[in-house]
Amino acid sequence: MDHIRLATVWLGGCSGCHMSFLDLDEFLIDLAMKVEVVYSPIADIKTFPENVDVTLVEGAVANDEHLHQLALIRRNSRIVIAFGDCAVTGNVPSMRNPLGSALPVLNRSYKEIADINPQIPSNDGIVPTLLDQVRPIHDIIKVDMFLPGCPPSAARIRAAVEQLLAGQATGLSGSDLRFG
């Protein structure tokens, strides 16, 4: 593949993968002349485009609009790279899963530790609504290929995207397979 249309997405996460992502230095100009980003949190473009050639989703499954925005990425995207142990497995996000429900969360953000007008959101399109269980990206969509780490290295991310580059077949198993 000579030239792709790469997209990069944030979930629910810390944004620690396109930090490191970031941390490929140089590797970004060449990067610069092989690939078109053409949705990135980075880049701050606003609606997912379609024709994508390669996406890396960072984060966790954790709200109704992540669920959205999830369908419209695997419906215009060619590969679905599930981009670090939030993606991969749910990792820190979904410590919150054994309280069983998101009401617990909601409560203790908005109602117990609150200083002024302790309430939940609930007018639409101020707050997402909370999924009651937090899931790894490939419980929702298919997923093509799994890059995980916590955050992935930039070699690790490196190695990736030049196989893509290549035309390679891609993907990580056995001794590869390693996550946090």
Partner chain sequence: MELPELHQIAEKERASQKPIRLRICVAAGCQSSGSLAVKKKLEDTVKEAGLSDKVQVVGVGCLKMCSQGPLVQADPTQTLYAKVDETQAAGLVGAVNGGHCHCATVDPNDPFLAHQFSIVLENSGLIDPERIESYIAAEGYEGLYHVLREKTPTEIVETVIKSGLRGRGGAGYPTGLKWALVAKMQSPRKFVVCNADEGDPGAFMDRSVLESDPHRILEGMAIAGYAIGATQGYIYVRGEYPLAIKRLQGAIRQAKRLGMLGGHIFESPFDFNIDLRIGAGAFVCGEETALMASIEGRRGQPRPRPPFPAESGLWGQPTLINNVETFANIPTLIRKGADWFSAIGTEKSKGTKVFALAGKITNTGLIEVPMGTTLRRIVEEMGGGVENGGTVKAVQTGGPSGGCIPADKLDTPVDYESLAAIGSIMGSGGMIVMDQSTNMVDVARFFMEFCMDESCGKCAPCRAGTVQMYRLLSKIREGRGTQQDIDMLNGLCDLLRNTSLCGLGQTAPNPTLSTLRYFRHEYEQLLTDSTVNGQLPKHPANTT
Given for the second form:
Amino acid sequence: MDHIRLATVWLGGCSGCHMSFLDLDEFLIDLAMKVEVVYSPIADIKTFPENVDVTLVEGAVANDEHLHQLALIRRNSRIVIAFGDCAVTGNVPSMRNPLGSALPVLNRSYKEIADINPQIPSNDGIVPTLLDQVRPIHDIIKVDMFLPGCPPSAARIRAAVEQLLAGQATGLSGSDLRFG
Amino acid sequence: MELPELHQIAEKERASQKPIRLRICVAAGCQSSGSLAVKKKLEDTVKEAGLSDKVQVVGVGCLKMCSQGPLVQADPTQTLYAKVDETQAAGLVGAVNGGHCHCATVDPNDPFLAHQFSIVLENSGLIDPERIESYIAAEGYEGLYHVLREKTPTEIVETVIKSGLRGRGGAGYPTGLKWALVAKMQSPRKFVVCNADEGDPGAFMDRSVLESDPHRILEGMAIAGYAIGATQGYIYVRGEYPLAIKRLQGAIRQAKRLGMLGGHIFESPFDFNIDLRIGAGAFVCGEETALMASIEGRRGQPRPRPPFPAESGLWGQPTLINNVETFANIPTLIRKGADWFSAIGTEKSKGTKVFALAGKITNTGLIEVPMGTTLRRIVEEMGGGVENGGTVKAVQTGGPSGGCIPADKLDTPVDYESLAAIGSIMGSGGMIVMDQSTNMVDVARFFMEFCMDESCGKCAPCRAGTVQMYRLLSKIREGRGTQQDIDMLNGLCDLLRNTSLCGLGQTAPNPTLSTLRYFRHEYEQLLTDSTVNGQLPKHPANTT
Amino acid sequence: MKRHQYQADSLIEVLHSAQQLFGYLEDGLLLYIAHSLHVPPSRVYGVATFYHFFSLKPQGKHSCVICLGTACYVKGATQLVDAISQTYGIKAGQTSEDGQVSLLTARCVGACGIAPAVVYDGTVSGHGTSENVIEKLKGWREDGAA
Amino acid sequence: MAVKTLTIDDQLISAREEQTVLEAAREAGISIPTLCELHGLGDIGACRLCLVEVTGIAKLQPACTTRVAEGMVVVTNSQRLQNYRRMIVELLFAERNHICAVCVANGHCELQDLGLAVGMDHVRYEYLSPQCQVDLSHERFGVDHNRCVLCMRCVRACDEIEGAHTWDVMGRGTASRVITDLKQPWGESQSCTSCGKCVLACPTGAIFRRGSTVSEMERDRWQLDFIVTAREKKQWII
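So the form predicted on its own is up there; where is the form predicted together with its partner chain?
Starting with the chain above, the whole complex follows.
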């Protein structure tokens, strides 16, 4: 059997979900027998490849680059999984949403509390522009499976991955659905 | 007071009338077109011309054709003058006195007037709403007299059951059964409540009745009080209707003075008082349990039924709640009998219904027609079709709880069942005509915004659901919606209809559902062609 | 309040009267009402904010209420609101900076026959247009400035 | 004491006539999701999660306010009811800013538990992201409106059990907020007795003990029931 082509992506989030993924410990070795990691923040690959079987997306949609990435991910992936609360709900990054727009956040971080040279960084094409509202990824693209948790525990990730390996992504249930 | 005294008052009132009478509408619609100034001018003109013995100017209630206001009708010729202004006063006074004038008149054979059948509005435009004598001269309070002196409460309830009268507030619950339910409750205190919280945007039937013939409501309520064994009544009236409030206050005062309210009415053992409660701007208070909460001085939030108000209403006591138009039917029904009443209308919907005809229509105003009249007759014949020669696209009945009826369903008769069958409701009687320039998604969004603003916030589906539905409708209206959004909207409609605590939430989906049913293409035209899968939908977040 | 015999269930009537007397319902006034009627302050506040009629902030010298009932809506009442909002930079429910004009909207004033209806300081006027509404408000502002 | 026999989810059950469908179901070990209901407080039937199907009644009935009746046939868990419940829970999650990961009640939250019970893996509705205050003016407690679901338990606990009626609800619709006195900071409330019953009653992390950090806010809900029982039955007074 061919290896499953697996990608993991890190959007607006803390990378905790990836850390939790690493907590799979020895199961990672079993996994390595069956999957090929074709794209990941922990692998040095620059562009998102084509023909990906499964993509785990960590993080919320917070800037315009995330939008483009997601479009590409969806086009090139058979199954997209919202990986962790930020991807599923917006979570902590979305706590700025009640402020209405990105500007108050930028002002606070780059101007009001700046030690030297207060200015909002802007460089078209290099620094991605923040979106006014942070959104869960299913607001932007179709998502095939949701894996909530902040972060999802290794056991929960394993439950989801095993479903995928068995070829039946029926979704999690019971306490594996707990947010937070 | 005995019957001869009542007749005496009527006789004296009729004798005081001059041979020529100019009845000018002083209800709110015509008042805002300046009818009070016209009335003053007419009075002055009569006085100056030395015609005071012969000509009399009377302020009356609604003369129905509101778009032609200020309206003046002359007796005995019955000529109806339209859009009368102060400068025409002299000409008008001259005309009724044998001269001529260039005032615009309405043809008495105009279908708008000719097809009307008046029960509720029988006195509207004829009597002076500020004088109880005027109502008595029109046989007012005679029904109450006979009821109190000659009938038992059970007989009254039976008459109402037999008449087939159904609640005119919208849902159409048989009035007689409601009365019977409260009547059989054993309780030392019971209440009668008149729901005059006419909240549907685009409805002004109840206001016109209250402003044109307030005593009719008092009489109807007193009869109800006798029938069910209540001694206290409340009228819950919208704060937005200052004139109606003023006239009701005056009417209650006069009725008390003449002994039609208070202790031992018409020398019978029956006591009955009525107090006003002024609403403070909350649509949900039209819902009976919310209305009662509001009368008790609390936030107007509904509670689950059962228990129904008939068992446990105001202050936990059995309470009868009917709307203005229902009570307004009672005096005539009692006077003329159940058989007379039940001969009018259709098999299941008896009597007449008052509609406030408005929107993009030539003749805006108040109409009363027998149940079973077709929408086409109302809109096209009586209403004169769309103004400026346009064509009808839809008719909205029942306000935020009702639906939009497409033009090809205009042959539907107006009765409770027929309207429900096509996804609308009778409602309290607002009827808004829309022409081709109206976007139906806009209409759905308008009503959803209304329901969102008016949701009391108590139950979760209505509070949080109306906001989501409003957002989905806005999204679709602004061209950002997808098929998935329409599906989600449908799902929410189903949720609210089946799980909301009160009628507001349960019926809030109706305008959306009916437009989705009959004007789905208007929604689909607005959808973005992008599929969610793989492409970016247009989203405000994506444009930043 | 005396007229209502200090009954707790007369709260809404009392609030009506208080607003008529003072124009709006200030916190101190609400507290006074609460104590006099023996109703919890939070209840008084809850009731006062539930009903659209009651205002907890001072209103402008003049009020302009645009009816947004269905009949008025179909006949373009939202354009009147937009026109005023644009001209004076106030949204529905707000008062202009000079305290002259409060812009309000209503859910049907029952004058559908003369839609769109506008209520200027309590007087209903029919057939409103962006032009005649702005004209009327301009008159008020000039009176205020003079 | 009259006994009524009824059927709940195909199970024949006998209940006392003053019991509600919810109480009868619980005694029989049938769980129906609830949120605004709390034992010891008056029922208001507002959250609509406990709606059940009753044969012969067209409308769904809230189990918490519907009395048992002889021969009644109740279905508590049809596919249709499950769908509605999930939608309602999603609507609640979308209405305020419920960020479980940084909530004092994380792991001890009835809303979170409901998410599991109805099988919610994500929220399909748009998050409304309203601006909400956090009031920390009280020396012992705090209120975070981001996490309030307007169940009115605090209002009822304060009114029915403590008798202070410090809490009420202001505004209407989705703009409703729970308030203390004249919407003043809780710490300045004249009527509050600082009894903490509202803290015990709150189903989410909206009302909490100050100093609690993420996941630390646990409550002994039996205390409320204990107080009510003691007051009503007076069984410990000689």
